[in-house]
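Shown here is one chain on its own, the form predicted alone, set out as structure tokens.
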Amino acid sequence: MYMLHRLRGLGLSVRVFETGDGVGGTWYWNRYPGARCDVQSMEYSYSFDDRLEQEWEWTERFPSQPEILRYADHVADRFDLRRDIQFGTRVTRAAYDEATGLWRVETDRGDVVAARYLISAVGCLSAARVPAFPGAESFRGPSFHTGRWPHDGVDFSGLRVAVIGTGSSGIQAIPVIAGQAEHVTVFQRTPNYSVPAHNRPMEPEYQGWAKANYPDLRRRMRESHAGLLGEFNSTSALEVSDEERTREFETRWAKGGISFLGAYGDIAVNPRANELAAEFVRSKIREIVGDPGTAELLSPRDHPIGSKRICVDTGYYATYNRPNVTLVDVRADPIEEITPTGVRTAAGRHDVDMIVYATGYDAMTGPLLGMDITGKGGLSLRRKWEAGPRTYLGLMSAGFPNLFTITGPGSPSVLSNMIVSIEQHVDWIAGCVAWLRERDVAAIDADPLAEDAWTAHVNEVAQFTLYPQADSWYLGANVPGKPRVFMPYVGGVGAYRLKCEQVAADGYEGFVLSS
């Protein structure tokens, strides 16, 4: 939508093909019970116009996604953006012509249209992805992804629900269903970590005062490491006492949120510190749930905390403690077929009238490469990409004249705070277009030379961090035969808004320009 409303700005002619019915992106389609942003409200807007900043009130600390919704419909509104999105059409297809230096674009409906920018705005998170268990099309219950969501919503009542995944989405919507249904069983294969949301109405207060000081927190976002207000503690957690620790812990604790992971300077890149605070969290988790052998399956062990994106809950390991819940571990006792009736694991069958799919996304790479895009010389972006996404700068891949990609791999992406990141990206391209018009060139192209070294930079800096210890979507792990490579940029929003202001400002440094 922002880049929509830039596009415009410049006087373009622009048309936006979208999958949804209506606007929202992954809040169009996450409408799964318990869908609720992990990052502020305040903190989670558009800062691209003053009045739309002053004038939109939100009623909760973190939001949900029915009101996330009704902010992504009030701005459309405001900026009469529907006149130019076109609804219900997915592209299935899209090639450079390298005689008229114009993309051809095909989608499902039969348009065939023609642009001399192709701007992909496909999200990271929009691929849903359900294993391929045997036996899944013969159950005779309904069953849903939490990414595909009914949008008249589901009743749970008197059901017996099978929850298979327990990552942020499933963990979310858990406690929702159980409070709800007649007995829900859940498939956990991988326990992740999770912090209290404490969430709470907005207080009045807080908001007028943020908004009054927007101008100084937006620039503070935007100078951060992932586009956050939080608060972060550059100490060792090794240079302090237990007791200081445990106490700096418990202050995180009770705040709620990912501010948890700011506690101290060396989480993300010192073992023995991470340790520290995932031992914290795994006490929580025994503290809170009652039968020791549950909060022991619950207690993740296998990774570093925060090297998954760590879950923000409410309720979400008390509910263990809920009659109607029972714990499956499936590496232990893994799924064999989904029948009729339910779930068979190798120790016996699950009976149940609903099964959810809470298993996450062919992430990143998924949505773009589902869009069959050819580039010059007839190469397909799933053929360069087939060893893993190379890109400069997250912004283009070499070989695919002017075509951008905002948050694409190889950007901060996922590793932030969403807004701060696209409207960066859509402030750079708006801005890259304007220059080429300006100078009448008529295509911008990754150089395979700057492409190289960006991408060994990305992956340079992800080996100083614990996050490659992880089997993450952030490194494809979750989709098989997905070639693992750590797909956002861990430098932080910060230091890589520097480095794309400076390429601009040196003439677009590292790609190649053609009139």
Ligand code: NA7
The other form holds:
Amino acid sequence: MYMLHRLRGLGLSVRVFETGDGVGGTWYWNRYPGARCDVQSMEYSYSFDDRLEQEWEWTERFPSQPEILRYADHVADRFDLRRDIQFGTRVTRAAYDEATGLWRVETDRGDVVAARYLISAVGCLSAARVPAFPGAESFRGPSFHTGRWPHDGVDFSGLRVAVIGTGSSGIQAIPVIAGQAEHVTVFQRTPNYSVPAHNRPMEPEYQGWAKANYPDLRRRMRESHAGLLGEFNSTSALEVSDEERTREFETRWAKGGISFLGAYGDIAVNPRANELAAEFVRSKIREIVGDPGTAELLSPRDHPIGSKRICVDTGYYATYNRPNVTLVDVRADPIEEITPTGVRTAAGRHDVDMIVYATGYDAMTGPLLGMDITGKGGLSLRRKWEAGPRTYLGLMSAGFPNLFTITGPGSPSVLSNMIVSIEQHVDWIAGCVAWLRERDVAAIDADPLAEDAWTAHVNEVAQFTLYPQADSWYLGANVPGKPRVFMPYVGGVGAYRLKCEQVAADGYEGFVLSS
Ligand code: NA7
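Requested next: the structure of the form predicted in complex with the named molecule (the form predicted alone having been shown above).
Everything in the complex follows now, all chains and molecules, and the chain you saw is the first one.
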């Protein structure tokens, strides 16, 4: 939406294709119960228009999916965006024509359009994934993926519900479903670390203060590591006494939210520091969950805290104290098949009326490779990225001129506040397009050498952290056969922004320009 707004401002004719029937992206699709952003409302909003940020009133500390969707609708209306968006349309192919220097874009509705610039805004977590469980089609009841939730809601009353998956989506949905359903059986493969949201109604004083200070707050977010305002303590967890460390963790736990990980500067890089934070969360799980066996099953031990996106929950662990909730450890007792009446694991049958798949996404590359994209010399993006994504700055991939990828692999994207990263990419792309047009440059492409160096750098920085130690979707590990490559850039949004600005100021260094 912001890209459309900016390109209009450059006087370009713009056509947006959108699969959904409305705006909002992730917040359009993820209507599952409990869906809520893990970034605070005052930080999770556009900064490009003063009046927009002043007039919108957030009602909760962490915005719920319906509220963010209302905000997205408001933005679409306010900037009259819908007239250039073709809804209910999926892009199926895009091919670069070297003779004309134009992209030929095809959709599932039969559209064929020619465009000088092709900008992908398909998102990082939009290709929903249901694992291929044998017999899934035979199930007689309804089944839903959290990221493709029915628009008119789901009534769980009196139902026995299976939830497969305990990532962010499962962790948010399970407590709400358990509050309504007759019984919930949770199928957990890997326990995740989760910190409480302590969500509450927005304090008017805080909202007023943030609005009065937005220019400064936005600047701090742009210069920060993750595009957030949370306090980041750079000292080592190993330098302080046990009492002081516990006090710090307790304070952050009581505050709620992902800034828990900002307690010490070495949690993301030092295994010993990390283990101290991980063990604190496990101690909380033991405190909250009544049954010690269940508490142990819920305690992550196979990956460092933060190496998978930390979850932010409302009453998740306490949900396991309810009599109508059962936890099945599918690592010890794997799902063998879905039957007409439920889920059969190695140890037995679990009859249910409904299955909720909270099984995640083919992240980052999935949505891009879901379109059949071919560049110069008929090179297909799927072929080029067979061993993992290769980009320069996550913005372009060599051989695909004038194709820009907003929050593409190789940029901070999912490791940051997405709105901050989206705005930065949109501003950079708009600046680049304006620059090319002013100079009559027909095409821009990544230099393969610059791309090699950037891809190596993305990988090198990741290796310096504990991220690669988890089988996460950051690494493609959740999709069988996907190359194990760390996809987002972990160097931080502040440093990354400076690099992008420098590249532009140096006449798009590392890019090849052709007239
Ligand atoms: P995630 O975080 O990818 O979670 C998916 C969950 O589904 C996770 O617990 C997986 O276990 C589980 N899963 C996936 N495949 C299977 C199979 N075959 N059997 C059992 N369990 C399975 O997706 P979410 O939608 O929760 O969150 C995505 C992001 O959205 C999140 O990080 C936030 O940034 C917002 P696994 O861990 O792979 O063992």
